Amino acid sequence: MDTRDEDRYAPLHPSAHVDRFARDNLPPRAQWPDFIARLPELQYKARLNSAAELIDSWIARGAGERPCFITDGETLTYAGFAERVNRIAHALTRDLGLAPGNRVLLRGTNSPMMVAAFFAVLKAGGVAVATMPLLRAKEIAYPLNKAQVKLALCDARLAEEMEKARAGAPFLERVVYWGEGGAGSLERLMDGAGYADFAACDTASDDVCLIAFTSGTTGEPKGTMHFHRDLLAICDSYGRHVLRAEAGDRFIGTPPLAFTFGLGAIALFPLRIGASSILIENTTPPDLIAAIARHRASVCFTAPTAYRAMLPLLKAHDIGSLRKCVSAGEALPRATFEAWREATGLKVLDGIGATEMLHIFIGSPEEDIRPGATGRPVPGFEARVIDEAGNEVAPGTMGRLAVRGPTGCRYLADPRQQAYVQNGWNLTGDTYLKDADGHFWFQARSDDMIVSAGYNIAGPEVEAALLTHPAVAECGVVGAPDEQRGQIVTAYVVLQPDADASAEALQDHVKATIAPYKYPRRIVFVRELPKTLTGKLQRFALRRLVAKD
């Protein structure tokens, strides 16, 4: 490795943050990932505000007409998004006392509202802690602890489950309602005179602006803190050599702006670029598909179930102005790719990312794409397959994925830092194996092999052979103990309505399509998975559930 590259251990720049909490309590660095950046566009100053950067920028280019944020009831230009961001801004500082470090809690849906929130604090030199919007009060007051937050800005919608978190979340002292329009609305905070121009905070491109927590899959949620800088890079790696989006794109998207996924799909990547973006607040596939031909969308991100899902309602709404479309949060199975291909002749760019690394490290552009492969690592990452001792194994052999590059993991507060960052290196706990070629093709989720009579089963291999049938909608894969086999595969599954199939029929298909070996010996039949809100399959709720049956 280049250490010239390596800033594990480069000091900090002085930091604009009065409140020290993010800058403190980072892990300690001989357990930071080695951050690379040696594309020339991923070098950046040492004083940055990543809103000034992705906003201001197009004003003082003489872009502020350019649509920015477009919806059904309204569309803002950047010049009207970035006054708005200002009004917030100086709402936070002159009217809530807020001050550079200080942690905001956002609670919204996917509206221009929420994505002005978003970037007002950090305009102003707060840190963001963007939540779903669809959290119970016990989980909107673990990131309201974790993090230590003093103000939340909400909207009114959700205030419900906001106010019963405020029980268990001491170190809130105030929620600040938008969409009410009483005295204390956000709106009347922002009506201040001389809002409209805010001088961002001079911060540091390694200071903290975004904490984003991960959604539990594996436990208990862990924050994650990303730099100003971060946001740029995953525009400037990603953005720019594999999505290659251009500024007469209209972005759309279905992730919330908490996920990470949909931070940079509905707001970082379209912003980069002065592009424009469709926020939609109800988010099913037959919204996703209608707003599409509503607002002529261009540039799509969704989970591989929506593209499944969008299918049989193609031929009601045109979709013509569609031209690109990426696929993350669960692997792409090939059907899916295939049959969104032929059904409108584009190639689903899939991805893996991570809340730990931003976003997409390993995906490709489409006149790269083997489909079924995930691809190769975007240009300013590097990936690897390693063993369990950490060395790399030979191509085609299975083994834990490796990556680093200009963004990484850097956990708030927790042990848990040492696990994911191994030498180095982002361990993401997913099973990869890389071809000859150097493209990446996933297997499993680590905790997600299944091994039953001495073979090595990958759980998503199996759900992509049962997806290939038409009577299937979806279905989830795991291992059920065994005393003979030690495990057997057990499949889960959804069916398309009206669609009938015994578990034999399906169990046959199975044979036909990968190694018999690999069939479900068990199909239990159910109307719904359990899921993440961000869409993602819960495995971890199907080996319980197994276990009780």
Ligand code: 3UK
The other form holds:
Amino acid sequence: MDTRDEDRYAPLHPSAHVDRFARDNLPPRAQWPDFIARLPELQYKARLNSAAELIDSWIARGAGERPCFITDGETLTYAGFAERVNRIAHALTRDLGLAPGNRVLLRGTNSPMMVAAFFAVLKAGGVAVATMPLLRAKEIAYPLNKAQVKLALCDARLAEEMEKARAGAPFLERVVYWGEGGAGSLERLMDGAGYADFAACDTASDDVCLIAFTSGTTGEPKGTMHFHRDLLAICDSYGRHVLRAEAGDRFIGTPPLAFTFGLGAIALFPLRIGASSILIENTTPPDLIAAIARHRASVCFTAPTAYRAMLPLLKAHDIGSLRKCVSAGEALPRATFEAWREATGLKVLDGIGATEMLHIFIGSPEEDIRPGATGRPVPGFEARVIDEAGNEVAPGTMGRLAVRGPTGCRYLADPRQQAYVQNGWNLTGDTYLKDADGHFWFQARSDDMIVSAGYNIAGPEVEAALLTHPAVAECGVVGAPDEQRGQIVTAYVVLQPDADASAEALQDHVKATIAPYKYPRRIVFVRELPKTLTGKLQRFALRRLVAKD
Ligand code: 3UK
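Let me have the form predicted together with the named molecule next, following on from the form predicted on its own.
Now the complete complex, all chains and molecules, led by this one.
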């Protein structure tokens, strides 16, 4: 833990921000993680505007007529998308008074207007604060206040909660809506004469351009700050070395743009390579599989549970266009990996990412996959499994995951920075094991380990075992308080439609699959499981349920 990168304390480049809020609220330098950029492709020039780099560079290279964003109703070329971004950037700077460094809240589904608004904020030197469409007023007010946001751009269909949020958001001065086209709408403002071209703000590569809030399942959400260069770094590490998509690919995905998994999937990765992105607003597994077939998508990003839920629907849809599938957010159970490969011939790429790290930092390309493992560190990143004292443990031993690379945690004014970053490493809060060959195996979120009669049991391992039973559609395993054993392993199980299985049958199945002491002593059949807006199982909600029962 003694290796420190010298450039950790290198001064930042001169900022283009007139409004210095973001820079002034970065954590103290001593609390930053180490940033490493040993690959040549991860070394960026001092002045860099990520929007210009991702969009305008294609037009300069003569690729303006390539399809960029595709929906059921329209196809925008790179040139068409660039113009839309430029028009919004003018509306922001000329009509709405945006100064470089100002934060702008963005609310919308994954639509061309939402994505264009996002890049317009970046191109104008602003800082984007995107929010999930389903948030309620109180949850919208939190980032508005924490990031001191004066201006919001919002899809008119989401006006109700946005207006309610205003009452609790003293910094917010103005909300501009798109989608209705009336007086004062974003469409009207964009219409100005001479708005088709916009010269990008001359931002520093280390100017903040994004504040992404964590979903905050425990405690207040945390605002994670990312630089212009970070948006390119995830493309040039994960995108280039693990995903390896090509210009002819057609991306599709369900995670919202406000979740950094979605930002990379449906915007940054395709734009970096000049590919196209299909934007969908309805994102249930049946919607997704139908859209893959309808639009002939070739690269798909979604949650592990969605791959499992699409399995029974494969017969009814021709998804022969698909060539790459990425799963993140939660561990991809081996049973799901095998069943998807069996049915489609494709290996799902599992990858662990985090809002703090912007995107995926461990995950292997097809030829290096160990089914059930997350993978190896993405080129550009380093990962270790450490003990409580911060020392690396021997292969095959469980411990805390520590990672560093070109991206890393910088919370907006938050004392929790010191819990996430220790000795220059980012600690994600996950318990992992590295095998002798260097593959990383997820065990559990560190606070999700169940301790029963002195045994440490990882809930996800029991879930993975249950999922190998054909009758199980989804499940969640948590510890229930128990006088004798401390905790007992309790499984909440959703059965496949039309399937039937007794608790005993499932318990026997687990005992036959993994060490018998790990079997769920209690099984509760439910119709659905509590999920976060980012599609993760809400274990704390299950634990609360289990404590009440
Ligand atoms: C868990 C995983 C096992 C893990 C994310 C891809 O999920 C993302 O970000 P969040 O901030 O959550 C981070 C935490 O989620 N996790 C994510 N992926 C996996 N656990 N296997 C996985 N493959 O606990 C991690 O610490 O919501 C994922 C890209 C961008 C993201 N923000």
